[in-house]
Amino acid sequence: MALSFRGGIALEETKKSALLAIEAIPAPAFAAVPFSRKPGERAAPVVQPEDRVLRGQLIAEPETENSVPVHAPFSGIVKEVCTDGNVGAIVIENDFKNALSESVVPFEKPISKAEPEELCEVIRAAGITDLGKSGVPLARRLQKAQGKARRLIINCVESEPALSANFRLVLEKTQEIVNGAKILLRATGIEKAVFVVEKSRQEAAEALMALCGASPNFKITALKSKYPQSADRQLTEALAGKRLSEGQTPLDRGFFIIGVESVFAVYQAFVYGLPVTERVLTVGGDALERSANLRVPIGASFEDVIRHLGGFVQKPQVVLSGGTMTGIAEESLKAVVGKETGAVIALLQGAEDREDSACIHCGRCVKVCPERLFPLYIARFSDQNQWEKTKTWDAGLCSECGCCTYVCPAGIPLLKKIRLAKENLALPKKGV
């Protein structure tokens, strides 16, 4: 029997792109490489306009412990260093030579003879984060896990209905991912790794089993195909059989959870010396000419990505950065692919286009909430701008999975209202 968690929803399977091999888009003429996204994740540019840069060259150094080094995705000329408040980007014009920086060199020492701190430093210098998730530097997480984590959990699950990039990575880069996991075991001092896959993705489990199924250091575990199974808290509940309480993290249960895309990035950093300069992401939606799993340079625009796929069949109502359940609507196709971008989804109709009516108190939102919250009450007090009351109903614990909005028969945009409450709770108090 596949493991799972309480709550959540079974979503209709729409992963047609799961059958499509990863393809690389041609490098665009320009890339706007983000070096600052928000206050706690700032980096300082080390290049200036008209500087020539090479692929993999350091172009921005981290300024805070929550930021990572930033590297050029291809060779070319720096045209602009843009800053707008907390957001910054370095614009590079491609020279189409793809010349590699001399700093890109493999790690020569045998992994078994390297100290954990040496391995963490390589991971830090490569700019590896929780790709597609929080953006927290992986090296920092590894250091916190040393001596505390008992199991390395390789998260191969994609519970969002339209995403398939991780699945394709497992199928096409199985050996690389297993070797990346071995590096991480050494870096953390953990003895055993568990690959968690969805039960509906039997091909991924078989590929992993063929390579490491006989090893005492590896285990493959199947989880029920349910949303949001890939979230760290729900993954921990499924594996441990008990949910995390408020304030607890997977590490409190001895689990160090890492996404498969970050494991692959670790492999590339050690074997080829490559920093993170590209992302593998799913691009899809009913507004697109075709769907695909693409390898895209960091800093490429959504417009570049969509043009590669033949453009739109019809003008979309919304273009999401991320999946259909948790993605953020982008105002312009000038938005760029960053390390946290896991998907680009273009839809003819947005989820919030439904007409909403009054709450009928059916309780469906409560039943599906994986965090055991009461979304209807949080939304009600959010409508009334009573932010402290939304806090009383634990708005801050919302993982923003969107299950409540999805099942609401009244069409109420519950997640939108809860996000508004969380934003206002984070604001400093005025007049104090």
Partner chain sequence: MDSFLVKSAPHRHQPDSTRTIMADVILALVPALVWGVYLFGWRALLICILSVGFCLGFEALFQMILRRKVTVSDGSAVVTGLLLAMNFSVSVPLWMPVVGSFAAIVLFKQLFGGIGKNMLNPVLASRACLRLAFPAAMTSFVEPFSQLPVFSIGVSEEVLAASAGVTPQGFLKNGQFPTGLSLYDLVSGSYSGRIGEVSALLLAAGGLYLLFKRVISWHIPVGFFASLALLCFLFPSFGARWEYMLWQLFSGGLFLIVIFMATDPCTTPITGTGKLLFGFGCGLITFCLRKTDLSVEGAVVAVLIMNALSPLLDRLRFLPKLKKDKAPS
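Coords for the form predicted in complex with the partner chain, given the form predicted on its own:
FYI, this one's just the chain on its own, none of its partners or other molecules.
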């Protein structure tokens, strides 16, 4: 029995994108590079329209510790700087010269002689986040983990079923990832790293084993392929054999979890001096002729991505930024690939909110909930606008993985109702 957590769902892969090597898409004519405008994570643009920028050049710099710098994915002319809403964008027109900025220089010192602070500074400047998951800057997390972490956990598990970008990255860039891990060990002062792979993706484990199986500092652990195994809390539960209680973080078990993509980005930042300006994502869905694992510049539109795959077979009903379980349905193909976009999925038919029967109390949602909540009760109280009761039933602990909604035989949009409850709980109380 492979290690795992309690709850969750085992999903079959529909298309075997795992067999497809990563291919780069041709540079698009335009890129709308997103940057955060959320209060507290705000970044400020440092370029004006009509400025010429070079590949890897800083175009927006962080205003707070929780935001990351943003860089140009290719050389060209800035056309527009948009700062409306929660996500701003800097539109750059490609001049197809691919001229590199002079700020892109490899880290000169040998890693073993560098101070952890210096290493963290390079990671900060490269704009590395928790790629594919959240926008939290890696440097910030490293800072917080100082002295608390005892194990570096390199998460090679896909964040969702049917994705394979992480797997392909491990397979094709094994050496780079191991080297990136070594840099991170130095930067965090941790001695041991654990690569976590999926049991069903044996080749990844073998490739890592061949490179660092003999080293006492590296360990490779295979986990059962189950969703949401990649989530930090579930990963910790599987590795530690004990689940985190309310409010605990992986750091309380001494784990510092980092996605394999971020490790690769760290490698690139040190060896080539390249900041994060592109990422690998799985593109698929039944509305597309073929699936693929693509290397896409940050800021490329979904249209560029889809065009590379030969367009749609038929007009899809939903286009997702992310996987089928947690992906955000986009309104148009103008949506852009950001640092957190893990996949682009186009489906002819999205799951509908059938709600064809009332809850029959079957308990399947409770069985699959990785946080061991009672989604049916939270949803019921949410329907009745009894927000305080949803709190009693721990609505706030929901990680929004969507397993409950996936299994509900009555077709009730449980997650939607739980989200509503969470939103209402976060609102300031009336009359206060």
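Predicted, not measured: the structure shown is a model, and the values here were computed from it. Under this definition, the rigid core comprises the largest set of C-alpha atoms superposing within 1.5 Å between the forms. Residue numbers count along the first chain shown, from 1.
Asker: Is it true that Q48 shifts between these two forms by 2 Å or more at the Cα, once the core is aligned?
Answerer: Comparing forms between these two forms, the Q48 CA shifts below 2 Å.
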